[in-house]
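In structure tokens, the next block holds one chain alone, the form predicted on its own.
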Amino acid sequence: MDLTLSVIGCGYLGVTHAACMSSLGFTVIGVDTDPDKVAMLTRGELPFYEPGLDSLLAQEVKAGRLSFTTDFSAIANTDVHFVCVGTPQSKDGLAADLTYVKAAVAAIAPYLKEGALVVGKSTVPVGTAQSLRSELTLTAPQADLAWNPEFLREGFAVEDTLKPNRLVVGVVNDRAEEILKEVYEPIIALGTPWIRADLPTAELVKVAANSFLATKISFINAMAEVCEAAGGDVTVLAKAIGYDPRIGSRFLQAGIGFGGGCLPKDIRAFMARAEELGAMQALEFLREIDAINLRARQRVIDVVRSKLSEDLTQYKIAILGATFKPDSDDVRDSPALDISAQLQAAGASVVVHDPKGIEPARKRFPNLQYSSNVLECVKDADLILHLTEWREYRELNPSVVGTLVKSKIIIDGRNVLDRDLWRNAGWRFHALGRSD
């Protein structure tokens, strides 16, 4: 392949994209401002956990197709530049902070060669791409800009990059589309749907998709509240409505709600941008989606108090899970950690276990207690909270665990444990949206 690629920003998205594009045969340069991260990646080591990505990274670095640097001038002879930096929520509001995106485009502008294509992959408010493209016409008129949103699921990032369920490209001319078709030729050949859009639509696709997923999750959690009040079973309800092809069964698992670095901040930024555009009424429902999601966390704490006492100061609570989802070490806006911190603030003695997320969790919540051994974590516990659906927790033997705890009380915040198995072992078992 004649094209050479650069990836600007070597975080979760950037490293995944760089390694996957390299595995397709491209020469790829990753650029990041963090010298420690660059040094680690240059050794073929991953600074976070993602199944399958560690071996792929090491393979591509060893093959010589993939390299990393802090020097932006290294991209001077590169054809296509993927911008993969973060867009966190602003510290003073709901809007997205575009500091890193703007800085990335400004940093590469002096080195863009004739005909270079800058491709945004970061999740940004609608209108950002056109603004950046207009800026490039002043700072690098020899280059063009397109937008190609990512749809990665943590835990499946390599698969979602190499075998995505669609490729969306926002372009303003045929040449940009032709370049991107050349980049993605091996993936298109697999039959992957190709969707050409304008810049605003490409930006909206990602936030619209995340808003829909968030809506579905909060809907079933709202149904869980009603089921608990009415004595129903939300798992049976979800199964029944999931057979309707218009609804589908995905994302209908009631629990403690969504978290992570995408859904919460993306729907908030979407609301903020809609308000700027004078279209806030169209997204007013997202405020309730966000509220339902946060309320799910408080409901868990209320259930804990109902099982133990309003005063939690004399109780030890074992928390199973720190990450916002399994097969990841991501603890950003993790419901599990938020609940853990609130319980500790209420006076409980809290010990947290997670197969991969203890160190990231410790950095965010250093005052919590952590245990690297799940059986040590539950020892002498008055109550166990299951908050992240790791396979390791589903495979726990309730009888063995029962010999270690002070009281056989467990709350399944994810509705995935075998209720009958735990109850037959003598446990008081509660799951959100299901009567005891």
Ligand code: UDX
Contents of the next structure:
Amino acid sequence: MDLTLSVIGCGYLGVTHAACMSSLGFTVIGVDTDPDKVAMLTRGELPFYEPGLDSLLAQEVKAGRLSFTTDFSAIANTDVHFVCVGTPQSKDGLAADLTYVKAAVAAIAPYLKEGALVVGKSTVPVGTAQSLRSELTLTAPQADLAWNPEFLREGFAVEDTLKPNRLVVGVVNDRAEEILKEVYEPIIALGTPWIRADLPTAELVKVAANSFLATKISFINAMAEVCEAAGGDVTVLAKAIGYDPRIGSRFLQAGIGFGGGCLPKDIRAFMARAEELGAMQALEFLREIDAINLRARQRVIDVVRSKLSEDLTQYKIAILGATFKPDSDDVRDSPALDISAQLQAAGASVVVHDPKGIEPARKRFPNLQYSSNVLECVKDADLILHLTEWREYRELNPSVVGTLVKSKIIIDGRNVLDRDLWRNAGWRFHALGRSD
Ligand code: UDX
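Next block: the form predicted in complex with this ligand, after the form predicted on its own:
Okay, now the whole complex, with that chain kicking things off.
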């Protein structure tokens, strides 16, 4: 391959993109300001858990195509620069914090060579790309800027990068599109749909997609609330409506709702940006989506109280799951951890188990008690709360677990456990959106 690539920001998105592009044959240099992270990556070690990415990273580093540095001047000979830094929710409001994106573009600007293309992948408020591009015309007029949103899911990051269901590029001219077509040629060759857009549309595609997904989840959780009130079963309802191809069955899993580093902050940042643009009315519904989502966390706590007592101080609650979803060690805005902390604050004695997320969880909530062994976690529990649907929990034997706990009460916060199996083993089984 003739083109050489750089990836600015070696977090979740950046490392995945760097390793995947390297696996397509490109020479890739990853730049990050954190020397510890860079040292780890240089050894071919992944600083977080993502299935399949660890071996891909090690393989690409070993092959010599992929390297990492803290030195921004190392990008000077590179043609295409992917900006993959985080855009977290700002501390004082709903808007996205653009500090890292602006800093990244400013840091590479002095080293951009003639004809270089900067490609933003971070999720940003609409209008950001245009303003960064204007900035670049002053600081690095020899370079251009495009936007290429990323839709990868944690747990499927490699697959989603190498076999995405579409590629979206926001460009201002044909040359930028041609460069990106050259980069993604092997992926386009798989028949991947290619969508050329202008800069604002490319930015909006990402937040619109995440808003739609969040809406689907909150819709089914709203149905779960109605099912509970009316004595219905949301899992049957979801299955029945999902057969309609216009609705589709995916993302209709009722439970404690969405968390993670994307969906919650993206819908909030979208609302904040719409307000700035005078279009808040159009996104007013996202406030409700957020409220339904947070209410699901409260509803599960209400169920715990109804099964045990208003006063939780005498009770031990075993929590299965800390991460925001299975096959990830990410605990950012994790509903499971939020619920665990709230139950502990209410006086319950809480022990949390997770196959991969205990250390990240401990960093965020050092006062919670953790157990790395699921059978030890449930020992003498008055109630088990299943909050992240790891396979390990689905494979638990209810009879064996039943011999360890104090009382056989389980609440399935994700609607994936086999209710009959648990009930037949003598458990009181409750799930959100299903009558007892
Ligand atoms: C999401 C988008 O899916 C992805 O396209 C985007 O690039 C980044 O944000 P991710 O954050 O990895 O990806 O998680 P996702 O699989 O979307 O799940 C988000 C949350 O929704 C999780 O907490 C999950 O448990 C929850 N969820 C998902 C449900 O509660 N019900 C569902 O039916 C699906």
